[in-house]
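The chain below stands alone and is given in structure tokens; this is the form predicted alone.
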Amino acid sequence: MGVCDGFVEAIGNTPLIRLQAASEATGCEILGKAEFMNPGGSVKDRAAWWMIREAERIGRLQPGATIVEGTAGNTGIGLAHICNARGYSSLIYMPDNQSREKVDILETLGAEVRVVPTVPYANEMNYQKQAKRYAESLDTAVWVNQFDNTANRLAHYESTGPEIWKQTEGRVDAFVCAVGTGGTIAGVSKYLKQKREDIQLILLDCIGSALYNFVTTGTVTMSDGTSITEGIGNSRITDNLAGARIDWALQITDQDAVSMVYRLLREEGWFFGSSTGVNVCGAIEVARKLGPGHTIVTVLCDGGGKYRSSLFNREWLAKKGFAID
């Protein structure tokens, strides 16, 4: 792999990992893009770097500037790492339904963290809108705006998509991905569809989000219920997701995602977060729909260490009503 010159050059070029039990159960090759191996620990490192790099390129970022963002955590962590490496400060707004571990990591990295009440996007006190207003109040601040900043999806068009194509030698049949900002699926789908039109792109959604309904019915209508998953689902179509080449969608329950992360931990040794549980459940379902002999690629988003107080806390799970086999 050679020598990487600093933090940002270590982003990307993650391996594909064959998920053994899922592959053997379906007769397909189910491969996970190991995004937890990025230097900041998640797939969001790619978007964080592309957005900062674009702001530098057009002259929006000056030395000593402050990066401001509203995030469920992983984008903020990637931004904080890169800010330290590039000489910026970081200020992060987070909704209060995210894990305490993410806040602790951000504060350890030197970011100022403002945890605010969780309210819908339509509310002016939504964490994203608060971040935007605060950035606009400072002369030296830049609001990153990961949801509508299309440098996010460009990151995956220029890096993740080409890597998947090269690593599978063009033999990928489907890409399956849970969606929050929409950057990953939009960027990967654009690249893969340019390579081969018949590659299937499947959006995965959690309960209590509007994205499944958007793909299947064309209406941005929230599904009933709520989800414990962090960083995925949305009530609107972002600029990153708008126009994405998506063939169909699946909705994955929290119970299935929880059961999957524990199976991956106990049976294969992998310690992943809940969004990866959603992705692996979705990849298995897609494999069964397509039939044996296909190659399905998904994303192993981040490690489970950020969720020890929730997803990997039996008492917390029991209070939420989840069963662990």
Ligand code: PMP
Contents of the next structure:
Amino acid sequence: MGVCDGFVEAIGNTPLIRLQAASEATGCEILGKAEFMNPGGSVKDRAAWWMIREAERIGRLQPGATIVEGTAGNTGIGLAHICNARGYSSLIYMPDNQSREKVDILETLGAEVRVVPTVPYANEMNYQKQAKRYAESLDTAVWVNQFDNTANRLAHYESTGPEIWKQTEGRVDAFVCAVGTGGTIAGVSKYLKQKREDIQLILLDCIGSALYNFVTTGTVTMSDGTSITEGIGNSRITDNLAGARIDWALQITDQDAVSMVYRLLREEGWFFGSSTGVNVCGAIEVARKLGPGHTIVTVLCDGGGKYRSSLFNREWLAKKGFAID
Ligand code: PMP
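Given the form predicted alone above, I would also like to look at the protein as it appears in the form predicted in complex with the named molecule.
And the full complex, kicking off with our chain again.
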């Protein structure tokens, strides 16, 4: 890789990292796409750039415009960086069940942040709907709409999928990942299935989300319970996820995801957020199902630094009832 000319050119082309303990325990190659190494720190930098680039291409974004979005945080962080780099302002709606650190980072980057009560999507006060309404009330604003704007999944079809194929030299048997908007799994699955139809695509879901039931039974019904994971799970099938080639799904508990991020930290030195814990648990379960000798790829979505006051805080964990081995 040569010189990247500025922020947006530094997005993507992340390493594919072999997770040593998971690989040795299963006899498979368990590989993580290092999305936490994107310049804004998460898998959402790719989607943020593709969506802004598309809005620029079709002439919707004029210099000085305001980008408005509802986000669990990471898309907002990617957008805020890119807005600074390209002369836009950013205004972010976030539900109040996300980490304080993400709000702090957004404000430091210069975004205006509106933290709103966490309510279901059907409620008109849902953060995504508030973002849409606010953007529509301004002449110079553009609503990004990451859930239903398919430039999001295109990012992963055009960049993440081809990178995984190239980095594994085509030797990938399964791709496994948790879903928020669905952009990552839908884009990667489309690319990999075009390359080789028999690559297995496995959706991972947290508790208190409808996506496991959707893949398993075809009905969009929520599973019981709630999850402390951030950025994943959904109550509806977004335009990004619709039509994605998914073979099967697994549900991962919060306790398993929490234990996994601590194992990765203590045994291998990695510092990841909760969705990455879900992804590595899922990759191991898939490896056990497929048997030794397979190559399983998953996503290392973001770093643990944004969750110091929650996932990496002993008192918080104890209050939520989690055990760390
Ligand atoms: N992990 C984290 C930490 C995220 O912020 C997100 C995006 N909300 C995801 C996973 C899921 O990615 P996607 O939106 O592409 O499904």
